[in-house]
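Just the one chain here, laid out as structure tokens, in the form predicted alone.
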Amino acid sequence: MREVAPSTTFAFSLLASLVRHGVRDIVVAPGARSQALALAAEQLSRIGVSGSQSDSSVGEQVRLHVRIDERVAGFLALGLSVETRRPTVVITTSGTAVANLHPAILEAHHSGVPLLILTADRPEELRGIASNQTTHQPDIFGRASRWSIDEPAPMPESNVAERGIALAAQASSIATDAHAPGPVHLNLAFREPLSSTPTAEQLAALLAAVVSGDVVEHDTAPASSATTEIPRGPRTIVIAGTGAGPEAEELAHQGGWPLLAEIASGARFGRNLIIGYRELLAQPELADAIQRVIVFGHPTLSREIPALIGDAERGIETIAIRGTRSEVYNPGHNVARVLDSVTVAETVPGQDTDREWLGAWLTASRALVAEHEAETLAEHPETKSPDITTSRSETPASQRIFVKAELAAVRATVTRDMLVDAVWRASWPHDRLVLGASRLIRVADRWLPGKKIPVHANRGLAGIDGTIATAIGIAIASAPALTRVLLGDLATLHDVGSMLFGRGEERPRVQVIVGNDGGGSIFDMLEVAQSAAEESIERVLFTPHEVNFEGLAEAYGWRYVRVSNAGELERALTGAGAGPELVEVILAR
């Protein structure tokens, strides 16, 4: 019987193992480098893993995803990794490819989302003598990966199968600490031959030695935290970045203070939460008066708030909620105490939650919303929703009121508001939402309500790159339910190589809603829009374009549908597919 070669055995312990710790989900890039990772990842996703940790009695199936593109396949690894809270594995062979996983990597390190990275690479002696396709792979990632080790070949005469299983248990760990949960790179060298085809009696061997090995344990209980009890005094704002979760709702509402949260803060909700915060925070009788700030997550959607907490000479206490990020948010070097938890002292007779300080912010923001309804409404009274009792009437002229207004209404042209406010209407809290770094994030985050909708946005580094394959992956991990996507036009042409699947893989049901203004309008909300010259702005920053989406769905196979106008949006959110959609919505400069 031919011997499997090392590069195989060492393949499949590794990635069995860490199916045993817990990845259900792998994406490969094609490459001859990484040949044995990606067959023993097809072999495993038909097969399974017998003797999982969780149940010894299943058999464990993975996921296998392919894409040609390895920035779309770091990205997809991304979702699947958000939505599921379990490390993906990325498959790359060697050279430029582990370089275009940077970005994903990035954005995961920032993030804090476990990724477990996996790039294979020429041996020691094919290293530094112009040899093809070899570049310096060790530790590429820098500060970005948890923890990095560059694996030398597997030779037939070491312990492969054993140093595959404590590799896997190594770097499982690591990638999910509670404390800092992140990406690990593995940098894994290999001889030819590069693979082999164990027969059946051979892998099921090497399966079992897999199952049977002894792991390397690491300490995986939960990280324990401590819970600091804060007193009730002082004037308190709680704000909620990208990523604060509902935390930041509940010591809002137990300190009985405002909630600033921020549209893919996870506490978007409840009864103090203040809409048009923005502007709330340039009224003085309002931001002068806060004393105290608590911040969750990671805030990135205004100038205000970092502004706020930044300036020194306010005397503003800020308390920094920790959280999983590899950074803790900290304007200026302007935060006083950063914990891990914290609650609200408990009452004392003849004290109280401070009514007044909220019942203003909630005024003003009450105050602040209606004004903007009414500009809106004054603008484009087209939208206004025609009188239900002039359609009850018997007399034939207020019947054709009813009718004119309500064709109106429907013909209506799209606007950013009323873009974000009907995607933002349509989504259930079994829907996932995914927001991309455009001028809609902004705008759904001005004056958007409360809901209480899982929301994601790649937010660590607020890069447009990814978006689509992020959600693709959210899509896979959350099916059946429905994940739309609300990006601008520019965000989608970055990664529109992400609406290519593998061939015979699931096809989710995603809803990429694309506005298309013809190019980077956020650039004109910029202070370079008064400086610049508006021929330079329109080329190098506003970046036009005349780009056929209806065609581009075609290409990939995607559904289209073209909006223009209120009710045809209207349809086109209410008429989700089983499938990949994408929808096109026509929007002004």
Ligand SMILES: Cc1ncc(C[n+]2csc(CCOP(=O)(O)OP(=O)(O)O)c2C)c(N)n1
Given for the second form:
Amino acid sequence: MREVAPSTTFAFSLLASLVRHGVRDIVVAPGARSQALALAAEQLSRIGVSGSQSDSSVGEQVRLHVRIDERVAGFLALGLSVETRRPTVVITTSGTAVANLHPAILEAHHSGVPLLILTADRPEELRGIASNQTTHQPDIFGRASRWSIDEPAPMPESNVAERGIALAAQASSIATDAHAPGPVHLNLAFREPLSSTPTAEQLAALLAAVVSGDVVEHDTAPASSATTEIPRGPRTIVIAGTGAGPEAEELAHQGGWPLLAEIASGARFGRNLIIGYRELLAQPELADAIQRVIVFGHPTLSREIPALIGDAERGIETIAIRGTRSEVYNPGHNVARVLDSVTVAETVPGQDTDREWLGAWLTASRALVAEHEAETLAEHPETKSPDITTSRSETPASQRIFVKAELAAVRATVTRDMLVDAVWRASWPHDRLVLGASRLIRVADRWLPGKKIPVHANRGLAGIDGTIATAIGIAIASAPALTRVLLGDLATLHDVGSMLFGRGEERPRVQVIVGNDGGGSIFDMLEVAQSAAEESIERVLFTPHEVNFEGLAEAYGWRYVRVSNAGELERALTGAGAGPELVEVILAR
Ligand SMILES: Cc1ncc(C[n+]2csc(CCOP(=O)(O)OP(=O)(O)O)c2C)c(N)n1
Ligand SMILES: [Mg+2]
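Same protein, the form predicted together with the ligand this time rather than the form predicted alone?
What follows is the entire complex, opening with the chain shown before.
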């Protein structure tokens, strides 16, 4: 029997051991140098990894996903990790392939998402001599990786399997650190032979060695976090940025405080929720009375929040809840305390919940929402749903009025407000919603009411890249749930490579809803758009295009739906099929 190549022994030991440590998804991009890893991943996805030597029925299953473009592979892995809350493995070859992972790694770093990046490299004797496809890969991601190691090529005489197992343990424990999860980079050198094909017996022996060789810690130990009691007293607001989670709502509820929760905070629900917070923060009666701010997650959608917290003159005490992101939110370095978690101290006599404080915010919020609704209706009277009682009327005249109004409502052109509202109404707790970086997430953040639904947005760096790939990862991991993605046309075109599913790759239920206004209309909002020449803004900021989205969908084998009015929008949102589809919504610039 031919001996198993060290590269293959190492690849199997490392990957099988990572699966034993909780990995459920492996994303592979093709390449020769990484062949041992890719082939091992493919094998493991078919046979699973046994939980114990004697009982293979308690095996761990691992899913394999293959993508040609490493940038897509990186964001797909990010989406998978977001949904599974486990680290996802990404395997690439050497050279520019590695660099294509950088955007997803930066996003994962800034939003605290665990990733295990396995990049193949040349062994030391082939480095620095202009060898083909060879660059300086060790620590290429700099501060964005929690840990990076340049692992020498596995050699026949070294204890290759043990090394793979040890490396897996260390890498997964760092990537899933309870306080600071994030990307880990294993740069792995491989020497010829780059792989070999083990026989069934050799494979069984390799896996048995992994099962007996590693100590499995499936679940990360819960973060030992201190809970600090804070007094109820000061007039407090709770702010929830992206990734805040339900704890923010819980605290607001406990303290009886207004809750200003961004759209992707995971806390935009409950009785204390304040809609229209940006306008309200501009009202001195409310804003000037704030004495304390407690901030969860990463607020990124308004200027008002950083301005409020960052203004030392106001004398506001800001407490930031640490969370698991790499940086603590600290505008103006004005955050007084950073805490793991807080709870409200028992009420002492004379220090009851300040009902007036919450009441003032809620009243102002309701007034604002009513005003906004009235304005919207005045601008678009056709969107008003007809009075249902008139349809039951006996007189033909009033019936005609009803039918006309109904037709007008159905034929109404879609505005951004209508689009975000319709998507929000169509979403349910068992669905997933992903929001791209564009005007639409801001419109959604401004007016949408509270709803307890899972919303994700890549707000670590708020890139327009990788949105579709991230959503596909979320869709695959949350199947059979429906994942909707709402994003702009440029964000869609930036990530169009993610629409490519190779033959045999899973095609999840994902509805990519593109608000197409022909370019980056978010830039029309910039102050400079008032003074600069229109054609200058047009060329370098708006960046117009005339892409045929239907043709694009056809090329990639996606279902396509075009929406040009309110009726078509409703139909598209409720008519999602079983696989990927592109819904193009025509918006006015
Ligand atoms: C990777 C990356 N490049 C550039 C930007 C800057 N940027 C922010 S929004 C935007 C345009 C978005 O256009 P579109 O997706 O059509 O949304 P719209 O503004 O039209 O709603 C750009 C280029 C970014 N956020 N990320
Ligand atoms: Mg656009």
